[in-house]
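As a starting point, one isolated chain is supplied in structure tokens, in the form predicted alone.
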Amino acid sequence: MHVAVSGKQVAGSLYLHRDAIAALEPASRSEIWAAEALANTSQWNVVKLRHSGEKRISLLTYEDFERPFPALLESVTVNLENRTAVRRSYRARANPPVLHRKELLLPADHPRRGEYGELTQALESMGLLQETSSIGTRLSWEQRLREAGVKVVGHAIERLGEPASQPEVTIRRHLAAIRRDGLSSPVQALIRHGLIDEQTTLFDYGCGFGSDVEGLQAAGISAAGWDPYYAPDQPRKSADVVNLGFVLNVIETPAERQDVLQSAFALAQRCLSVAVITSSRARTETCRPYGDGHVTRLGTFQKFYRPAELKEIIETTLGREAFPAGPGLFFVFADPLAEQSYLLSRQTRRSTTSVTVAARRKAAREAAFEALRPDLEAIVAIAEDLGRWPAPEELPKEVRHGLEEAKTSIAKAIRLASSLSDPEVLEQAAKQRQEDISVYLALNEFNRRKNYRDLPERLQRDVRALFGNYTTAQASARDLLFSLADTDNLCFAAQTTFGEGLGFLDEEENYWICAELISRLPAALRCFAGCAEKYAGGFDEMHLVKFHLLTGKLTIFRYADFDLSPLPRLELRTKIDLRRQRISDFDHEDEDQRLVLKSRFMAPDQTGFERQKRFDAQASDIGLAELGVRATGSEILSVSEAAGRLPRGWNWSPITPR
């Protein structure tokens, strides 16, 4: 498509403002017309025209051009070809994409094009619309001014702190609350991380209706709340976990949320719990702005938060290291142990090899101590699980009261388990614990946390009984953290893992694997993985990772449809180079990049497995593997169509001939 007029040039495509298409040629602005009708749409104000390939004409409809960053509001992309018209609506995202240096879209003669472009000036002069691959979207923008210390208003650049008007709004927190038939998902991520059992005492600050409260007091859990208008009587007091859920969210003042988060810590013995909404899950069409959030139509504030963007205000205004612990979800620990055993338990690596109960029974050699089978058998289960034997407070009290009944002592049981046990499934165990604190431990020292005495006493008994000492537990950490550096180590791991079945290994030496399939993975592999998690903030949200084990980078990948398509669409990318201390994020949200033959970084044990693996194997068939990893809509249904097939959901489905 050829045309003559200036307008925004962006790779390979001219976007121009409804009003500058008057320059175009005539064929181009009948083309455009065309798409209209196509579309059946005039609510638009932007044209996307392509140079080359396929006829295809986007009519983008943006906020009103007097706001300083329009955001994107619909697309609708029409392929003159094959008379198709895709819509895609952003209404309803917090975080759309949104426009800069929107001067260059509108005509020449347009009288607000010079003050548009002296806000544009003054922004490339302060350097803040370098790296526009992280100023995409509204979220990103915002972050980006506000650590530069400026916000606009209007088309003038203020610096922050200077008074700005604010339209009168009566905020009325209380109806934010909201009544639950079950648990909140922070409370659950807690008793799921075993933060909370009957031992436990939890302090949920700001509770609401106090359906939490009553949930955990029904199950045997001390529980106590507070809340400002629902509970305001109730004495706010220390407790082992304090919850501070979805309450951030719903303060429209940073100061006083810095206080409420700073009195709700004051409060935690071990642990606080911090949850909020994040930006991915907001619906904000019936919202309007207010402050660095919005006010709803029941006159609530929300303030949405991007997990890194929380994790750096809880850990600014507490000075503890808070750990993603789901979306929107973070840990904070007072206590060093707690902190210590949580850690651990994120980097245990279970184990898939079992032994049947049919199996010790055959090696069974003391026919005289049936009686004690189960309590053996449970020894046997709790060793395969620590990689050691247990020491006697590990057994659980109904086995201790079991041997004191029939007068045998914890060593003699172990002895007796041991004919039980399998040598090779101990020794594997065993292996893989050493792995799991070598993984622990070098992540401590990627932290800086070294002293014994700051471990709980399990990996205390665990470095004994596995190392020897804690020297030679921190030599073994070190060498595992160095190794890092060697790429031929690096390599040797994801060739072993991948020829074992797991993960996907490209010819370029990258390996990829699900997110959650990590803790899967050789120490190697998850010490690379955890070092990029801990200097990322966190996996929480993201389904795909890509180890580029040749150049010490790491890839993180999410998607909107991850579980429920089979040919899910990105949505952003995440790129973390340790080596040169770099984190660059990509947002692929305007764009149409499908992940393809999604089985090859899945386990078969995993939730559709089987049903991913047959469209795989149909699209691999038709020619779809020939196109990489990634690929976007339109190449897919290119290679589709020439093989005469179009995907149907999780199946292909012939070209019926019109």
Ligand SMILES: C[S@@+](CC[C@H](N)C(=O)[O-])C[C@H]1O[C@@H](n2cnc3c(N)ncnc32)[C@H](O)[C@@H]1O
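Just so we're on the same page, rigid core means the largest C-alpha set that superposes within 1.5 Å between forms. Numbering follows the first chain given and starts at 1. Everything quoted here is computed from the prediction, not taken from an experiment. What changes on going to the form predicted in complex with the named molecule:
Once the rigid core is overlaid between the two forms, residue 254 does not reach a Cα shift of 2 Å, moving by less than that. Shown in the overlay between the two forms, fitted on the rigid core, is a CA shift at residue 392 smaller than 2 Å. Residue 632 is not among the residues whose C-alpha shifts by 2 Å or more between the two forms once the rigid core is aligned; its shift stays under 2 Å.
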The other form holds:
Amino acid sequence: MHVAVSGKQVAGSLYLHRDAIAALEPASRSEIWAAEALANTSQWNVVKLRHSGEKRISLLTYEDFERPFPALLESVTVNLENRTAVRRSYRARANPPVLHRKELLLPADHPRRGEYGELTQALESMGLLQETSSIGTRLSWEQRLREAGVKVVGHAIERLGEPASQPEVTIRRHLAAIRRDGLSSPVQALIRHGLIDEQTTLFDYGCGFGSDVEGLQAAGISAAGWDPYYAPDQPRKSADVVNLGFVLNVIETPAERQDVLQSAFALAQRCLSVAVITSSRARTETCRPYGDGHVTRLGTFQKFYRPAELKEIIETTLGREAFPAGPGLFFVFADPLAEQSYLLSRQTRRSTTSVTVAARRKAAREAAFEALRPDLEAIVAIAEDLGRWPAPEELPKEVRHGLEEAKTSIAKAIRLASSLSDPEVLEQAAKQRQEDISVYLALNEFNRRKNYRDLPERLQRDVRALFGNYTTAQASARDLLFSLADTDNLCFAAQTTFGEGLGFLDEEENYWICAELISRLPAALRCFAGCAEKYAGGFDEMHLVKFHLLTGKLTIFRYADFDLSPLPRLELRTKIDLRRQRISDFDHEDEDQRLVLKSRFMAPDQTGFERQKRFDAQASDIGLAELGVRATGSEILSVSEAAGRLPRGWNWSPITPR
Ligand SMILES: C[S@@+](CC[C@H](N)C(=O)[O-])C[C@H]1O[C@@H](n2cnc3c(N)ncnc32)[C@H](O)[C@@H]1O
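Could you switch over to the form predicted in complex with the named molecule, since the one displayed so far is the form predicted alone?
What follows is the whole complex; the chain from before opens it.
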């Protein structure tokens, strides 16, 4: 128990301003100084102490207390028992948590305590501090003030004047809907990720003209939809998957967006997909600013989201983690098993190894049950995919039927199938699957811990077959996490992968690769990237990744035209320092930094690889390789001009004398 003369109590924790800790008992003060030393920071101004006897202390950095509602900028939570510190930055967030009733944190004799307290009382008397769950972040708090027709200036409440700044417009939301020829991108993503198929139901919330519903029904998938304008009489009903496609961004008020999100999620039995137009795709030249978005010439409203902003809004509204699944697209799971299956499928290394058909054919000649061969081969193919022999329920219906007809038990069929399989291929597949599971469990360590019985059935089988038991699997996951501190191990993984022709290793032991190829990397590098991705809240819309193998950092790069240009222009660089737990963003929008020899970071089966390789071969002849990985447009021009060539689209043209 902490003895304190002031402090704000929230959910079993005590929040105190730095100036108020002198009133704490000496033992609590010593713990705070120990936490500060472990956190290696002196920036904080608020401390959060837990009552439960837990040895965890959070050091919080809020904006200046002179502001009426300071926003949270950074938190470091220190575990004094195992001496770890977890740092979280809120600096880049559009919608950070904000502090109310801040006077409670200050010492009783603080000179401004009275003034701050009066503001709190005035807000309370207007009922604005009720329903604390919906005022904790900046956007919803500002919205609540606006709705009450007031603003806070200094520490005084002022009435808002007539909304003269808000132009008189009639928003015509429904005009935002378009007739689609094919399925929308979020629905395509749901199919790609295996979240909808013939066995599942989908409900399209805000379905517009209903093109997705029609397209899915035509493909034999059970789909229905509702739209307040186009299909108002259709029932709003539950389904395995609910699609909220490009609806949030046509709604003008944040509060209604939250309601819609909640209503759509309430219908989702497994998963909700939320898609919006992102700010990188915003076309606002012909629009007028309105609220927190724009009104188009047609009279439709458009709020263009930054991906991190949408993630945060979904998470604060629904209290669930939102997983990035594409530009402006997030999946949120109502069913924990569906969430685990999805996460596991994302961690599954996409194999490029082809099955050794020749070896299988050779063994097949010796097989006694020629008639069963198609079924046995199917079993082998499944085993090579799973890294273990399948359980009966993992066999397709046709195979089970074939075996029944031939009066062969599944156990016997597996024995026969093993004579058709190449043990090396199976061993390799098992190893790969073990790696997949270790990466998955390692990254799961950052989430809530998962009990064995919470794992999807398939994963439970994997764990039993490939590790023997869950404890061994978890130990392997932890070994993998610890191995990330071993730079030799990381360098070896990168050198091997580079040697196999994937990615690029530079002379300073940095390993570079296209972000979309991460799933092809060995476990250590995947896990490294996965940790950074968790820490940064997703690599959405990023194109290139640089592993700083010697220093435990990772940089991700976003380009304006990665797929469209042979020399893509850098927009944003984010550096994630896993050891110090820091994230820094570097904006390059106003510069002309170009990525040189892009094919080095690509895989031959990626779209545009051949074209890029041809361009890069000539670029190397000209001498561009000397420039390193990135160079300014003018550096590139001066090297190429010196060689008598200029880049024109995907070619190098000779400079013709005038
Ligand atoms: C850009 S369209 C998207 C339609 C469809 N989901 C698609 O992807 O083609 C936006 C749709 O949201 C609908 N909408 C507007 N307000 C809504 C609300 N509060 N709840 C659900 N849908 C809404 C509009 O009628 C419009 O059809």
